[in-house]
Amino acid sequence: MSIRFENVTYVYGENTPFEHKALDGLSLEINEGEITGLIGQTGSGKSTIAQLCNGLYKPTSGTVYVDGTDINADKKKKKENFFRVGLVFQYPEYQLFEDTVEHDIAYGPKNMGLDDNEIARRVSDAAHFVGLDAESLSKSPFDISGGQRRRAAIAGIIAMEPKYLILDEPAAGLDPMGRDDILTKLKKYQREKGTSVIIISHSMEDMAKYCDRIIVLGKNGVYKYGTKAEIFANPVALRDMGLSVPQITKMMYRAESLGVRFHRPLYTVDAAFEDIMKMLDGEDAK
């Protein structure tokens, strides 16, 4: 059970003066039941991969499999895949269009052919999960804040109860509190439902805090796919690719160069706080 790319190439504007190859022979497998981060420089193909997974794009060549099925084999399989692989775009205002937030969240379940009671349940559960109250549900999606629109867009996809949930920069433009709230809810959702979540982000801090595994895209496809420890172990290679490691990891490497030794590699502020407190407790004991 996974999303698998087999020698996938995707070309924008093929056979036009604007032709651009976004992916070239990409082979990749994303396992189910985890939160997977997808990072890479702008133009490395992250958003293209997301839309190929969902079936909005069809490969120029190669095959995309979801749970062993070629999603582009026929129209029926492609339609089924829209509900199996939910996609939240980077800019939620492009994804919201109904007269009320409630109707927007209900749009996907309605198109799944569900009955009214099941649609109502899913809308209520999804809205509650992302923190939208009854007053927000009755408003136009264009009369609520940017953070609420982000929540509404996520709720509309969650209401379809997809097996795979892909989010393209879900925290972009949010303040730190709003970002942490959204991502913490997504992590909770993944743990409770067992849904496979794929997060595209430029934030190394978010990748370190919320993801189980991380895919790094380079110019020639997948540079590395592994745990946080495996990905952030070589900051020089990431820097050469125009990427980075979390700020707290930079601090750890700098401190270790000056002789400070931590109990473990540090990728989050919480982990750093725990280790520093252990060091201080050790000093007090002496």
Contents of the next structure:
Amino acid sequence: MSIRFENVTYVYGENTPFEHKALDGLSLEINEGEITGLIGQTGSGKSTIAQLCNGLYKPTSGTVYVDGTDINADKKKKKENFFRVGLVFQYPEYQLFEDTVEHDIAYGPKNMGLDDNEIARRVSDAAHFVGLDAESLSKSPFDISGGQRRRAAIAGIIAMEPKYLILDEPAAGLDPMGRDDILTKLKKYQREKGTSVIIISHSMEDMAKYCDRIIVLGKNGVYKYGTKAEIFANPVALRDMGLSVPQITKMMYRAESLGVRFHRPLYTVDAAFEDIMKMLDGEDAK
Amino acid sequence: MDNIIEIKDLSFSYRDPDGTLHPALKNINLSFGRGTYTAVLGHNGSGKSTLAKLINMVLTREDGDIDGTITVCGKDVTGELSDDEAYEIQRRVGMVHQNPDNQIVATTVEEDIAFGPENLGMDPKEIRRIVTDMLKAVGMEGHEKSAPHRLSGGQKQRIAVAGVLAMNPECIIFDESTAMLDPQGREAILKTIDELHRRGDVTIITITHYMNEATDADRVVVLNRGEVFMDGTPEEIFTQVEKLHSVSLDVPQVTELFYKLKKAGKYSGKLPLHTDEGAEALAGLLKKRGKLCPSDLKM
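For comparison with the form predicted on its own, kindly provide the form predicted in complex with the partner chain.
After this comes the whole thing, all chains and molecules, with the earlier chain placed first.
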């Protein structure tokens, strides 16, 4: 099961002077049960893809399949898909509107027509996953910190228990610990629930640390879909697409030009530390 | 050194409509010398943006209680200023914000950059020259007639910088201006900042959550819970890894790697901040232990 785009074109403002083709015949498939990173230059269509996945946008041509179903085939399928694919927008905390955090998280499940017990269970589960305690649940969304608001907004989508969870820059604007915290929680959520998580981000460091697989969008559709090692193996191609590799990977390539030999590409600090310790201890000598 | 901004014993609390106060800054003493480049770091809610908004007069006594003084270009901006004086301060201290879409006002790039100078009633010929020069300064020459909404995020931010530069400011504050940009856009803005800094006549203050960006500054100020927590050169600040972690901050990946090696007893030199320094330190380390042998590259 997967999310699959078949020859999808999406045009903004069709037949207006502002007509703009965001996607042109895009085909891609995103595996289930992993954390997938979606990277690409500004304007490469990442956010458009996110909104096509949950049916907010309908392709101008082509088809979006979720678990084999054309999500735009009819109204019923569209509605079902809306709950199957949860979408967390950029800066979602600006969309909180209820009187308490708890009511805000409950908004989605309520719209699904669930009974009160089930809603309560889901709110409590979702709050637990993002690390919001009972005290903050009873507060107004305007009386908690920015980082907590972000977590509340994510919990609101998690509470719908979507099979696919898409997050557009979930860590943007957070301080380093806030970034790590939210991404670690998402990874834990993915591992425990088996939900497929898709993260859009501009941070190569975060992508390297938290994703299982990465999709690189170029100007002409998907440039590459692969493991981190496959993606970060070609820094020149990434650079040409306005992207980059993590700082630690840059350092590795630079060190190679000075004669250092690594056993594998490095894209996290932990992996680099582990390998360099081995090299220094001489366990690599063969 | 001549200071463009001097902050003395500054405390600020936001005031709710019902009068409740929320302290945001406590007893800040900082000065910024002309032509310097400072990065201000701090966790979410540490007061970074509040400080910037006070300097630029986006926040005033109407928004909260201010104690102490902020002297900008010789004037205390916390005091009573005439409208003309206030505009003059905002012209001299420009600001580039986080979201590129929130700061572009016109339908073509040249009109956008001309917007400020036109409001000052400058001569059209002079405005034309300024537009050309400023686009060149941010590496966007040839885009005069482009529609801003067609540009990438990094290009839009550079147009925003050009618009600020057109006012001939003495200081520019970048408030998380790279947060929404892709790596290339971020690099372009950092390059622009670097070039402005090299010109020497503009004071630069950047507020950022990206530690890599702060390593390029001359000075790093760390705020914590509304107070100045650290103040020094990037080398002095980023080598204090544990202290930064204690206030929700981080260090560049290269620094973190060598910090771990140091803790493991494998490295004793100074912690590198940049990619090249790190690569050289690593090569040096392996060479010392006889593990680097360019003639025997394949193992």
